[in-house]
Structures are given as C-alpha cells and as structure tokens.
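Have a look below at one chain only, the form predicted alone, in structure tokens format.
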Amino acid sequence: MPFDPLPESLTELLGRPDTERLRAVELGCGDGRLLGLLRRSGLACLGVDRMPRAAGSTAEVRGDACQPPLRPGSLDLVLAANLVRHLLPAQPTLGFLETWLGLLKPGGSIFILEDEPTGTTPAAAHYRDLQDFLARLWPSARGPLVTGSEFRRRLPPAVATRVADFGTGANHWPQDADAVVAMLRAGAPAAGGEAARLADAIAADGLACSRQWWCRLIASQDLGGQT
C-alpha cells in the first residue's frame, strides 16, 4: 500500500529531470496502488509480483521477489513496500537484499518502505493486531509488522555499509476500516473469537497505519551493482 508522505529522499529522486528515463521496478507490487502513485510522478516503473492477475495483482512480470526474473545490473531503482516483513519468516538473515543489490546499475538505489508497529493510538494498535492476525492465518505468505530498528539489527554487515538513508515518520495513508470490518465478519465468526473482537474494536476506534520507516540502499559505484 502507499505511504503518505513518501520519504524525502525518494521524492527528491522522483523530482529529477531524468526521472522518466530511470529503469525501475516495484517488487511485490500487489494491487498497484503505490505503483500508480509512482507512475503519476513520471517514473516508468514495472510491477513484479508472484500472484497472478486473476488474484488481483497488477504486475506486468510474474515472479518471486526473492529471485526476481530480471537481468542483473540493469536497474536504476528497486522499490519494496510492505514486502520485507513478508519475506522475513523464510529469510530472517535478509539474504534477498544481496540479490536486489545485484539488479542495480552502479550507484542505483533500493528503497524499502514498511509500516512501523510502534504507533500508540487505539487505531494504530488495531492495525498492528490486524497484521499479526493475518500473519497467523497465512504464515507462508505474510509476516507481522517489523520495526525499523529490528530490520537494521538483522542487516548483514556487507549490506549495512550500503545504507544511505534511514528514517521513521508519520504515515497518513487512509485505511478503509469498514471494508476490514466486513472482511473480519464474513462467515459469521464465533462471538468472542479473535476475528470478532478485532472487528468490534476497529468498528469502534478505526484503523490507522500511524507510522512508517524507510531505508535506502545504494549499490557500489565500482562493482557493477554488487556489495
């Protein structure tokens, strides 16, 4: 899903005169909301996702984000939004980041954006609980929210040297609380069960991302995109 506002270092890149000439992909693009936002900014961004279009994906290329079917050293920009947390359960050492860096031209960038689970409002707590609930339902495909500090702690040393920008901030992107409540109540969940309790709490207090974190990694200038 999109983030509002986008990190300043990303908006600066999107505002460059040569933005439309950059070769970019969004990995795990899903329903394409962030992809559309990027394209409206002038970025000719390709979507990659393992899900087929019949399942709601808007990707032009179908493939695994951990091993994207893309030519190494061919991209200026790789974006991954709320994707890393889904990959962490299977790859806790973040090995896929080396693969992503290998896709970049020298000096190219990876932007990782994730919802930060430290919001303190009831609506933010419900969003965190919702993601935990969904991760338990589909552990092979989803992960709970991960903090930016935990991500930094897990970075392999060679990749950590490539961090050019890292930060946290507010995420004001609106959530459709009514749609989430309807989803949780579909199938008449048992009264007092987790889905029912979560639906009631969201109906009462709303739903909000609240905060985000981001990390920009830069490929080496002299090693063909390798770290």
Ligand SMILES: C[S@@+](CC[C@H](N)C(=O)[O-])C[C@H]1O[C@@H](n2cnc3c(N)ncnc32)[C@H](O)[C@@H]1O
Given for the second form:
Amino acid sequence: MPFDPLPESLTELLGRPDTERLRAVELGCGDGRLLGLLRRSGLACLGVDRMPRAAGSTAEVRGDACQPPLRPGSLDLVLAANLVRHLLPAQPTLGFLETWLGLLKPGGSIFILEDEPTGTTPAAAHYRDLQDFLARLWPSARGPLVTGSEFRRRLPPAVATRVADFGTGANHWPQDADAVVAMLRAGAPAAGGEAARLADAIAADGLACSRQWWCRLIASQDLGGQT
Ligand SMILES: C[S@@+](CC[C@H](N)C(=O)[O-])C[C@H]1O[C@@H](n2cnc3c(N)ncnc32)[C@H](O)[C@@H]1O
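We have the form predicted alone; now please give the form predicted together with the named molecule.
Starting with the chain above, the whole complex follows.
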C-alpha cells in the first residue's frame, strides 16, 4: 500500500524545480497507487511489474525487478515500495540492491519503502497477521513483513555504505478493511480456520498499516553509478 506521509527526503526530491526532468522508475508498481501519487507531484515515473496489465498492473514495462530491463547508469531515481518483502524469499542477502545501484546515474537515489510490522494496535496486528497469512499461501512469491532494522542488518557491507537516509514513522494510508474481509470470506473458509478468524478479527477491529520504514541509497558520484 502507498504511504502517507512520504519520507521527508523523498518529498524534498519531488519538490525540486527540476523534478519533471528526473528519469525515474517504480519497480513493482502494481495497481499504480504510489505511481499516481508520484506523477501528481510532477515526476515522470515509469512503472515496471512482473504482473501483466490484464491482471491489473498499470506497468508500462513488464519485467523482473531483480533483473529490470533497463539500461545501467540511466536513472536518477529508483523506487521500490512494498516490493522488498516479495524478493526476500529468493534473495535473502539482498543481491538485487547491487543491480538497482547499477541502474543509477552518479548521485542518483534508490528509495525503498515498506510497512513496518511493529505497530501495537489490534488493527496493526491484524495487518501483520494478514501479510503472514498471504506469505504462507505463496511462499515462493512473497515473505512476511520485514522490519526496517532487520533489513539494515541484512545489507551487504558495500551497499550499507550507500545509505543516506533511513527511518521509521507513522503511515496513515487508509486500508479498505471491508474489501479485505470480503476477499478472505470469498472462498467460504472453514469456520474456525485461519482465514475465517482473520476475517472476523478485521471486521471487529479494522485494519491499519500503522507504521512504515524507508531507506534511501545514493550511488557514488565518482564510480559511474556503481557501488
Ligand atoms: C504489494 S504490491 C506493491 C504495489 C505498489 N508498489 C504500492 O506500493 O502500492 C507488490 C507488487 O510487486 C510486484 N512484484 C513482486 N515481485 C516482483 C518481481 N520479482 N518483479 C517485478 N514485480 C514484482 C507484484 O506483482 C505486485 O504488483
């Protein structure tokens, strides 16, 4: 889900007088909610996703975010929102980050944004449980939510030196709890089973992302976009 508010360092970048000249890509853009937000800020951002448009993706380019079909050293900005959790099962050591840094022009930025699963309200706990449940349904395609501190711990040393901003904060983006309850109940889940219990809990308490974390990596100015 998108993020509200966006991290301050991203908002600053989007507010620059030359924003519309930045060459930007959102990897794993999905249904385009964040992409829409970015474009309304004046960023001419390209969307990439492995999902075809027929399945609801808004991506102009279909491809794997781990090997994006994009020219190395060609971008000012790479965004990946709620994508890292999908890539971790196949690449737990975050090898894709070296590839993304290689896409950047010198001084270009990567922004990674994710839900932070440490919210303490019932609605935040249900969101975390929902993501765990979905990860168990499709273990090869998605993992559970990962905390910002766990992500930082996994950063390869050469990539860790490129961290320019890292933080956690509130995420007020509203969740459509009714739609999620309907989705969970659509398959007529067994009474007392996990899907039914989750649907009942969300119907009672609601659903909230609650918190987010972000990490900005900057490509070296002197190594031509390499780490
Ligand atoms: C949770 S959605 C996030 C959508 C959007 N970025 C947002 O924040 O609203 C994750 C998206 O990543 C895409 N995805 C997952 N693994 C991918 C991969 N290896 N390559 C490209 N897209 C991928 C999925 O198809 C899905 O559209």
